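Encoded as C-alpha cells, the following chain is the form predicted alone, with no partner shown.
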Amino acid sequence: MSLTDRLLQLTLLALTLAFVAPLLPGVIAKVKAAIAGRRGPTLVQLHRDLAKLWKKDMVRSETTSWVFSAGPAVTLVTTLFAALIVPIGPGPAPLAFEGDLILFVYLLALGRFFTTSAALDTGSAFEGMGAARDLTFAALAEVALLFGLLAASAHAGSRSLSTLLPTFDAATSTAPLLLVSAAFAIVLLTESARVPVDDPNTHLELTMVHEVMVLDHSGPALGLVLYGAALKLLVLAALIAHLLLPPLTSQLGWLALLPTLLGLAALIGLLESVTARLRLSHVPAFLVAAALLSGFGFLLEVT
C-alpha cells in the first residue's frame, strides 16, 4: 500500500470513528420509530446531544473520587485503541501485530473495569447492582468473543485481526462462519446494551444494566460515555461486517463496508421493535449459547 493510500485510509478511518459511530444509534432509533409509526429523532441526534453535553458543566457527588472522573475517559481511550486494532476499513488496521486479538479482548475488558469501578465509586446501591450484572454478563460474552476470534485465527493461521477476519470463505467454511457470526451478533447486543440483553431506553433502575451505571455522570463525562458506547457498537459491528463481506482490498471497499455497518444498525432496530428484553435470569443462558456457538465453530476449524 502506497503512502497516499495509507494516508487516505487513515483519514477515512478518522472520519468514520468521528461521524459514523454516533450515526449508528441514530439509525437504530430511526428504524424503531418508523416501525412504531412515529417520526422519531433525526439520524444525527446523538451528534447534537454530544455537542450540547460538551458545553455543560459536570456535576460530581462529594462522595466520589478520581475513579469516577477517570471511568468515562479511560473507557473511551481503551475503545479507541480497540478501534485501531480492528481493520474497520480496507487493508490492515493502524495497529496490527501478531497476537493483537488478545489485546483487543483485553482492552474491552479494561474499559468495562473502569466503567464498573466508576459506578461502584458513587456508593449507590442501584449502580452497584448494575455493575454486578454487567460483569456477570461480560464474563460469558468474553468467552464467546475469544472463542470466535480463535476460530477465525485457526482458519487463517494468523493471530492478527488484520489478517484473520477477511479470510472466512463461505464456500469452504460455511458452518464455522455461521456459528461465529451468530456468536458475535449476541456479543454485539450484549456489549452495546441492546435488546434482548438490556434496554437503553428504560428508566426503571431495577431492570437497567448499563444505563443505571452512568446515572451520576453529566456534562462532558456523559458525552464520553455516550460516544464510547457508540464507538464500541461500531467496532463490534465491523467485526461482523468483515466476516460477511469478501476481503476489502482497495479504498472502494468503504463503499461496501459503510452500508453494511448501517444495515447492521437497522437490523438491531428491527430486532428491538419485534422482540422484548429477556428476563435477567435468562440472559446467562443466552450468553452461554453464544459461547457454545463460537466454541463449536472453533472445534470445526481445528478438527
Contents of the next structure:
Amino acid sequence: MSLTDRLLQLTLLALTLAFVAPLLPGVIAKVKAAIAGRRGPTLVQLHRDLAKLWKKDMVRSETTSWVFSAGPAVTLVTTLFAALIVPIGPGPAPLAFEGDLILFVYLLALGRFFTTSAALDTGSAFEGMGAARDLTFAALAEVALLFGLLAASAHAGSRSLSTLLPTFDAATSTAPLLLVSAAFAIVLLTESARVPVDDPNTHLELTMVHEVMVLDHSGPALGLVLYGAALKLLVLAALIAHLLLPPLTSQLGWLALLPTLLGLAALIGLLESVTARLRLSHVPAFLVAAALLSGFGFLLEVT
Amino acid sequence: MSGSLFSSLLVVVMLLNFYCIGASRLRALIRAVSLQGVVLGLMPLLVHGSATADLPVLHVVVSLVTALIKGVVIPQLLLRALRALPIKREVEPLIGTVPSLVLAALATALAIVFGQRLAPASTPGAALVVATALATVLSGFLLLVTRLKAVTQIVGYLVLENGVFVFGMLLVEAIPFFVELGILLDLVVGIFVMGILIHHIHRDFPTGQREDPS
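What I would like now is the form predicted together with its partner chain, since the data block earlier showed the form predicted alone; can you produce it?
And the full complex, kicking off with our chain again.
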C-alpha cells in the first residue's frame, strides 16, 4: 500500500469516526420513526446535539470526585483507541499489531469500568443499580466477544484483528462464521444498550440501564458520553461488517463498508420497532446464548 | 456436501434446537419445529453442493415430501390439537428451562467434539452433519423426557426424528433407499401423532398433561 493510499485511508477513517459515527443513532431513530408512522428527527440530530452540548455549561454535584469527571473522558478515549485497532475500511487498522484482539476487548472493559465508576461516584441509588446491571450484562457479553474473536483467530492463524477479520470468510468456514456473527450481533445490541437488552427511550429510572448511569452528566460531559456511545456502535458494527463483507482491497472498499454500516443501523432500528425488551431476569440467558453461539463456533474451528 | 448454504442450514437446525428447548409457549414451539422441518426439506436439494444441473428426481421428491409433512402437515395437526386444549404453555417441566438449556449446550458441545471423530473421513464436511445430527437427537430426547405436556413430548419426538433425518444426509448419495425409509418413518410419526391427538389426549388426559399414577 503506497503512502498516498495510506494517507487517503487515514483521512477517510478520521472523517468516518467524526461524522458517520453520530449518523448511526440518527439512522436508527429515523427507521423507528418511519415504522411508527412519524417523521422523526433529522439524520444529523446527534451532530446538532453534540454541537449544542459543547457550548453549554456543566453542572457538577458537590458530592462527586474526580472519578465522575474522568468517566466520560476515559470512556471516549478508550473507545477511540479501540476504533484505531479494529480495521474500519480497507487495509490494516492504524494501530494493528499481533495480539491486539485482547487489547480491544479490554479497552472496551476499561471504558465500561470508568462509566460505571462515575455512576457509582454520584452516590445515587438508581445510578448504582444501573451500574450493577450494566456490569452483569457486560461480563457475559465479554465471553461471547472473546470466544468469537478466538474462533476467528484460530481460523486465520493470526492474533491481529486486521488480519483475522478479513480472513474469516464464508467460503472456507460457513458454520463458525454464522455462529460468530450472530453472537456479535447480540454483543452489539448489549454493548450499545439497544432493545432486547436495554431501552434507550425509557424514562423510568427503575428500568433504565445505560441511560440511568449517565443521568448526572450535563453539557460537554454529556456530549462526550453520547459521542462515545455512537463511536462504540460504529466500532462494533464495523467488526460485524468486516466479518460479513469479502476482504476490502482498495479504497473503493469504503463504498461497500459505509452502506453496510448504515444498513446494520437500519436493521437495529427495525429490530427495535418489532421486538419488546426482554424481562430483566431473561437478559442473562440471552447473553449466555450469545456466548454459546460463539463457543460452538470456536469448537467447530479448533476440533 | 461442503456447500456453504448447506452448512448454514445445519447451523439453523442446531439453533432451532435451542429455541425449542427455551420456548415456553407451545405455539412458538410448534412454529419452530415446523421451520426446522422446512429447513430439513431443503437439505436433499443442496447435498451435492451447488450442482443444480444433474439433480436426481428422487431428491426433489424427497425434498417436497419432507417439507410438506414435517413443515406443514404435522405442525398443523399439532396446532389444531392445541386449539382444542386449554393449555398454552409448558408450566412445570421436570427440569427447568435454564438447566435444560445448559444440558442442551453440553450435548451440542459434545456432539461437535465427537462429530469430528465419528464422521467418515472420505466425505468432506461430514463432521458438521454428524455434529448437527447428534445434537438434534439429544435435544429431542431432552425435550421428550423432561417435559410434562403431551404436545411438547410429541414435538420432542419430532426433533429427535429430525436428527435421524440429518444423519441420513450422509448416506443420501450411497443409499438413496435410506432416505425413502426416513420419509416412511415420517409418515409413521404423522399417523402416530394423529392417533395420540385425536384418540387419547382429549379423552384420557382432559388436561393434556402426563400424570403420575400415584
